[in-house]
Structure formats: C-alpha cells, structure tokens
Amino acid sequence: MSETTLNPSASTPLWRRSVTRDLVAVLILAAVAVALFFLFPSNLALLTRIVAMMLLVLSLDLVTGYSGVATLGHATLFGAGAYAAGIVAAKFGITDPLLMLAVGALAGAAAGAISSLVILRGHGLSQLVLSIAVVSLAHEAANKLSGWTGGSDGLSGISPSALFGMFRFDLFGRTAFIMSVVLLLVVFVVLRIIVRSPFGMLCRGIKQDPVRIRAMGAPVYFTLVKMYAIAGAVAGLGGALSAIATKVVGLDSLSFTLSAEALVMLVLGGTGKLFGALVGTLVFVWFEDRVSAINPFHWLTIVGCLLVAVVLFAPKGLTGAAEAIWKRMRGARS
C-alpha cells in the first residue's frame, strides 16, 4: 500500500493546503470579529483597541518570533503611526481614513527600519538595552515636540471623515470596528504568505543559526533590517488604526510600557505563530479589561498570576497548549 492511500493528503499539492489552511483561518477570524459584533455591541470601542494591539503583536511576532530579534521598544513603530496619522489630520487636513492608515504604514516602515540600522548592531541583552533607549528617545522626542505632538497633554483634533465618504465614523465605533477587522484579515494573509515565502524562511534561519547562514553568503543583517520595515508598516497601521478610532494619540503610544505588555501578549499566545498573537492579545487585553473593572485594587496581582500560570503550564503559549492536546487527541483516535 502506497504512503498516498495512507495518507490523503499527501497526494495534495503543498500550495493547495496552504491556501485552505489561510482560508479557514480567516473564516474563523471573520466568525469570531461577526459574533463579538452582535454580542458586545456597546464594547466595540475595546475591540477596536484589541485590533489595533493585535497589529502591534503580530509586529512583534515577525521581529522576534521569527526572526529572533530581541526588543523591548517596539512601541516606536506603533507611536510613529500613530503620530503620523494624527499630525496629517489634525495639522494638514488630510482626513480621510485609508490615506491616514497609508501614512502611519508608511511612518511606522520608516521608524522600523532607521531604529533597526540601531538595534541590530547589538546582540541579547546589548540589543535589549538599544531597543529601550530607541523607545525612550522616541517618547522624549515627542514630548519635547509639543507644537506637533501635543506632548504630554496629547494630540487632539483628528477628526477623519467619513470612509468611502458614505460611512461615518459614529459614537458606537461600528464603522472603525468592521474597518478594523477587515483590515487586519488583510495583514494576516499578506503575513501568512510572507512567513512561508523563501525571504520568510531566511528570517527563520538566521534565528537558528546565523553563523551559518551568514557563511552561506546570505546577507544577515540587512534581511533583518527589511523585516524590521515591514515589520514597523504592520505596527504603524496598528497605530493609526488607534489615532482614527480614538481620535486622539497620547504619549502612552510611545511607552516602554505598551512594548512590554506586547511581548507579553506575545509569550501568552505563543511566538512564532501568528494566530498565536492575536488569542495572545484578545485573552490578555479582555481579561485585564474585564479584571480592573471587577477589582480595581488587586488587578494587576491577578493578571500577574494569570501570567504565571501559563508561562509555568503552558510554555508554548496558549497555542502551543492547544496544539499539543491536539496531538494527543489525534494519537490516542488512532
């Protein structure tokens, strides 16, 4: 008997499955963004918020999941499209929606890239300690320049018309919703495709084993550096996501903080996969949402516990949990 009768799927050609697999993906994303819809029509303000920082994580997942790049300041990319979109609206006038997610992509590139000719030259904890000063010089540089950014009191007046200029961005966040998760279907594909592709899987070796992919003859550095920008144009519209849903962009954009709490979005729903950072960033932000607004005095000690838990009982994340009890199941069927 041949390995094509035992296994079916062998006989399918590899491109085949992988355009199922992201099929089904976005099913289930556009399942899940429906049902959260219709049933918490008066939080879509914090899905919004969740989609935005899902962009943010799923940044960081290419950086550091994939290419094994460690940062702590990632919120530079994020802050840059958000600055960016908000200065183009507030101070020029150019409000309509998709042109401002233009810019913050574009911004968020730019800061991917000038950051990592920085952040690269250093290795470990040397490139830790670079990627909390980039966010620090980041965050001083926008306070200081209050006469664009607002500085600590924040950059007010965005006010973006209305999309396609038939739908208007109203007070429930229904249009800013349905944009916001038809925008990040769209960057999980592309990113998908990316992953997999030969530039996508030289990401995934240097993160092996430089040495030897650079005694290959293949250019390290600089394929870090263009993983970085594209890197930065994901957390970029993730920021003018945030600035056209709020429509105020504040320094907290820009924070040590907000880079922390995405990597440990990440670590929760696992790295190096890109489902895994968004359940990451869905269980983190709706569980601390729905914890402070329950015991406003001890939160923080329960997510910390949470935190714990899985880092302890789940070291692969929650997706890498669910993988494994997927194998199980699969193992004893058979």
Partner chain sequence: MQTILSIGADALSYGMVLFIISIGLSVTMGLMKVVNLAHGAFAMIGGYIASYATQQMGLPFGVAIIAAVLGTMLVAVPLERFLYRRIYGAPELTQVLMTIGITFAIIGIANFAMGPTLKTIALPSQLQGPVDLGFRTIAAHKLFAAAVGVVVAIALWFIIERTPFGVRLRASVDDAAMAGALGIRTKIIYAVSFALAVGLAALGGVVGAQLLPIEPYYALHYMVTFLVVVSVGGAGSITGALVAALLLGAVQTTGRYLMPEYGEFFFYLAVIAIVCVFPNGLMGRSK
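Coords for the form predicted together with its partner chain, given the form predicted alone:
Chain alone follows, minus partners and molecules.
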C-alpha cells in the first residue's frame, strides 16, 4: 500500500508522470508500427485494416469498458462513418482523404448520439436487444437505399485523391498505412487524455454506480450520450479509414457480426484499458487472417474456444493477464 500524503507540490510530478507515460506509449506504438512496416511489406493492406478495426474497438472500449453500456451493435457507428465518407467521395466528388475522415467522424458522432438515445432506454437484456435491433435496422436501411449505398454489391467508385495533394494512395498501401498509424496515434493520445479527464472519471463512475453519480449531482443520461458521440467520432474515423484504404464499403461494415467481433476483440485484449483494445484487435485480426485462409470454420471453432477460455481463465483479457504476471514477478523479486 502506498503511503502517499497529499499536498500540491507532491501532486505535480504525478501528472508529469502520466505525460511521460503517454510519450512512452506513443513511442512503443510507433516503434511497433515501423517494425511491422518493414517486416511485412506485403501485408500493409491487412495492417491498415487492423488499424481501422482498432479504432472501432477503441470506440467500443469507451462505451463498454469505460462507461458500462452493453452493446452488440457498435458497428452502426463504424458503418455510418464508412458510408458517409464513401458516399461523399463517390457521389459528391469530395475525395480529399482528410475531408473524408472528417465527414466520417462527424457521421459517426451523429450516429452515436442518435443510436444512444435508443440504446440507453434499455438495461441488461433489453439494452443488448436494442443495440442489435439498431445495427440490424441500419443494415436493412443501407441495403434498401441501394441507390446511395450500392446495396449488397457494396459501394464502389471511391477514389481518394492524394494526401496533402502529394502522397498518392499506392498499390502497396504504404500511404494508407502511414496515414492510418498517424491517425491512430493521435486518437490514442486524445483518448488517453479524455479517459483521465473529469468527464472520463464521471463515465467510470457511471459504470460502477449511476445512482451515486446522480446523488453527486451529475447527469447520467446526458454524460452517456456525450460519450457515445465521442465514441461515434472515433468509430466513424475507423470506418472512413477503411473506406479510403479499401476503396469500397460493404454491408458487412454495418453488421451484427462485425459488432460481435469487435466485442470479442475488446474482451480478448482487456476492457477499460486503451492498450487492451489495440492488443486484442491486432491478435484477433492477425490470427483470423492466417487461420481462415486455411478454413473459415476452423477459425470459428478456435475463436469460440478461445472466448470461453478467456472468460474462464483470463477475464481481464491478455493485457490483464500480462499485468498480473508482471505484478507477481515484481512481487517475487522484492
């Protein structure tokens, strides 16, 4: 137990320490990205897809891991961003990648705020069912509005122009990968600041006891809607990124399956920790790509057993298990 006493001068280094930690985290992520770039030059498309998924899973972590909302419909926000970015590019000729990202973020935020009004009506089972209904409704709507979305054929004809007018999106996906990594780092740092902010603390409080939060005079509903809007912007960025990188948007980006997979990735990595979302996504998508190349159904069996194992033996996910091992090793040494 730490015997810290509180006084202003002792607390200053404490927030400095968190800034230092942010820097270290960013450096680690950047180093991993650089290593992957050189180690797997022919897999950059896959890696970019992973980054887009990471944004979706980070977003889910905000809502589920930090705020305690159970949802199986989070792809709604990702799909909203993907379709919005794709439609402005394919139908309105707005092909600047940064503008497309901005449109995706806005659309995601709007979708997040609106869908939260529905999802937050329920609790427990009804919340899950509402979230599934929302993503399914969006899926059916996108299917029906095929004039805009391309329906089940997918939305094509997206050709993003060069980044900053200089860097074209090359065949090998180098530009897309670098852009996605920079985007991820920026989002990651911003989210780290947000989850430590008063607002982030409020959300964690709501997750643990909304009644107590109300008794402190803070609004529960409005706070969650706001968090949903922020999460929507993050997921929307992910969707827009995938539209830019793959140049198509399919109905699967707005599906229950993607929502469920995102949840699996989050729990695999560990909820309530931004790093967990990143680790879970990387491990999941990477293995999925490898195993399902051999047989997609074997992949399902493996994921299924893996999930059961995680719930039973590592409820805090891979990062949680790693932390526990690390702590035990340190405890053994001292």
